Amino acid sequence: MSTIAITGASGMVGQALAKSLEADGHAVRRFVRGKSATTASEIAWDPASGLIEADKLEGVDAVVNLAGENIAGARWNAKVKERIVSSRVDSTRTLCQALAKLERKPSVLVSASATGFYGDRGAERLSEESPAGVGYLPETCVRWEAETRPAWEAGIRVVQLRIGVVLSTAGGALAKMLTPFKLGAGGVLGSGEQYMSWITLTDLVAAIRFAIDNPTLHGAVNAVSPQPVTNAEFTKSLGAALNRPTILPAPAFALRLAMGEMADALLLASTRVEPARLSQAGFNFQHPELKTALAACLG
């Protein structure tokens, strides 16, 4: 059995990680923050302020790298963006650098980052060979990503997970849509065309637990289904799983005034990505298709 450090282990996906951790035997050490740590179980840290109890991940196994606010929390300005972004580098610099000064180190250090390294690419198929986009979400991942290299220097093996729009009841995209397709209001945003590279929760966590027990994964690996859909499939399916129509569209004017900049950058862009490593790999998706994966998390 291992023990595994998660940051980020109170989010829907950290949450999720760690249950399936436990149910199989394994210890879980989950970082706090603005408070001290209570238990053994427990890793006290402040990323702001670079403060890091490090001597509790002497002889960990593997951490796992989940923490960054919610990039769809609020409505984007400059304070909210640079918030966004400093949760993600402060976090991830804190973690790599305390690490890299272990005496014993984790083999293995799984580091979230996003398929909005891509940017908006149209109908362009993205492996982990494509170079960055351009804009906010691109430069974001970026710098979050060239965090973790005091690590992988340090001689841990790094995993830059590059995780798409993540399907679940439990929160994020889909739990938010719920209610307006379950009334009838749901319908293409926008010209319907952008693609939107997904995976279920399920997946993700099986992705995560993959990478962290596979020796031959290092670097970027994108943690999305082998199907990505354009947002017109996607609301045929999400409404005929819900068996309510889909006929009032959002125009892209007015999820800008609506939304602003995270209009454009989260429901406009549109990013195709492939699981190339993944699937070279040998993982096995559970729910490689959307049809199933719906029925599963809405089941």
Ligand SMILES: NC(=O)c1ccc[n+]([C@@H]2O[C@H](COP(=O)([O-])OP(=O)(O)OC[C@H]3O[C@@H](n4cnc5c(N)ncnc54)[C@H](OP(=O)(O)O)[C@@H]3O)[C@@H](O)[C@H]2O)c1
Given for the second form:
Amino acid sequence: MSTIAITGASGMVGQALAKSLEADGHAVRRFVRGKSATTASEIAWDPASGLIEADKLEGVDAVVNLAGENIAGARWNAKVKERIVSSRVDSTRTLCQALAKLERKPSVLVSASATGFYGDRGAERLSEESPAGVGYLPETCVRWEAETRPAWEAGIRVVQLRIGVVLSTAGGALAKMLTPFKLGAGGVLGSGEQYMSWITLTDLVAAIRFAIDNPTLHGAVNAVSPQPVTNAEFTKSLGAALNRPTILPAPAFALRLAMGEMADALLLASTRVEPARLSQAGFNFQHPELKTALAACLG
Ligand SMILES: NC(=O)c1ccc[n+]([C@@H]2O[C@H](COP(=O)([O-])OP(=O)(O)OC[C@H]3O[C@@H](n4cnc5c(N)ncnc54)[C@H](OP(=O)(O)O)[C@@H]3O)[C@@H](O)[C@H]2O)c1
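Now show the form predicted together with the ligand, given that the preceding structure was the form predicted alone.
Below is the entire complex, every chain and molecule, led by the chain shown above.
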């Protein structure tokens, strides 16, 4: 049985991952921010100031880095955007500098990134070989991934997991969409032609565990289902899954008015990402297709 340390452990993905690992008998050490550790299995840290209880990382087998302020938590302005960046860059730096100095280093670090790395790319099929896009989210992801450098320079296998939109009723985009869709107020966003690369929470947890266990994986790895869909297809499928009409479109100008810059970056950008490396490594998706994925999520 292994010991796995998780940053961002209280989040949607962290909670599901910890539960899955513990159910299989692994030991989980959770990073906690802004308070002291109350048990040996908690690791206190303050990512912004570089404080970290590094001795509790000695001898752990794997580390999963999921820390980061919610990107859709507040309307973007210069301050919020800086917080979104620093909550990822500072925490990854603090973590990786500490990992590099350990006497008994973990064999692997799985560090979150996002398909936002690729930016707004129309219908272009994007694999891990594709270059970064332009704009705030791609630049954030590039900086975030770059902070893993001390860990891989110290000989730790590093997987930068470029995660797509995570589907779960526990949180994130799907949970936010459920109320309007259930009320029959769901509809296509903008042109509806923009691609959305998604993965169920169940498959993401399995992909993280696969990345921990599979020594052939390193560097960027896309964590998305093999079947990205356009927003129009997603809207139709969610409406059908909930048995509700989806006839009320949200024009791009209205979204921009309501959400500002976030509308373009998060709702109107088109990112069609393929899980090339996971597929090559033999990862089996439990929910490769949207209809069955939504049915599983909505239970
Ligand atoms: N959900 C998605 O659709 C999606 C898509 C692409 C990428 N990702 C990435 O995957 C990771 C996990 O996602 P998630 O959905 O589980 O996110 P989440 O529910 O928002 O959880 C992220 C966790 O990060 C920690 N955190 C919050 N603010 C922080 C700050 N200022 N500094 C350091 N840590 C902070 C918190 O954990 P503690 O309080 O325990 O420290 C929080 O629970 C995130 O990095 C996210 O960007 C998610």
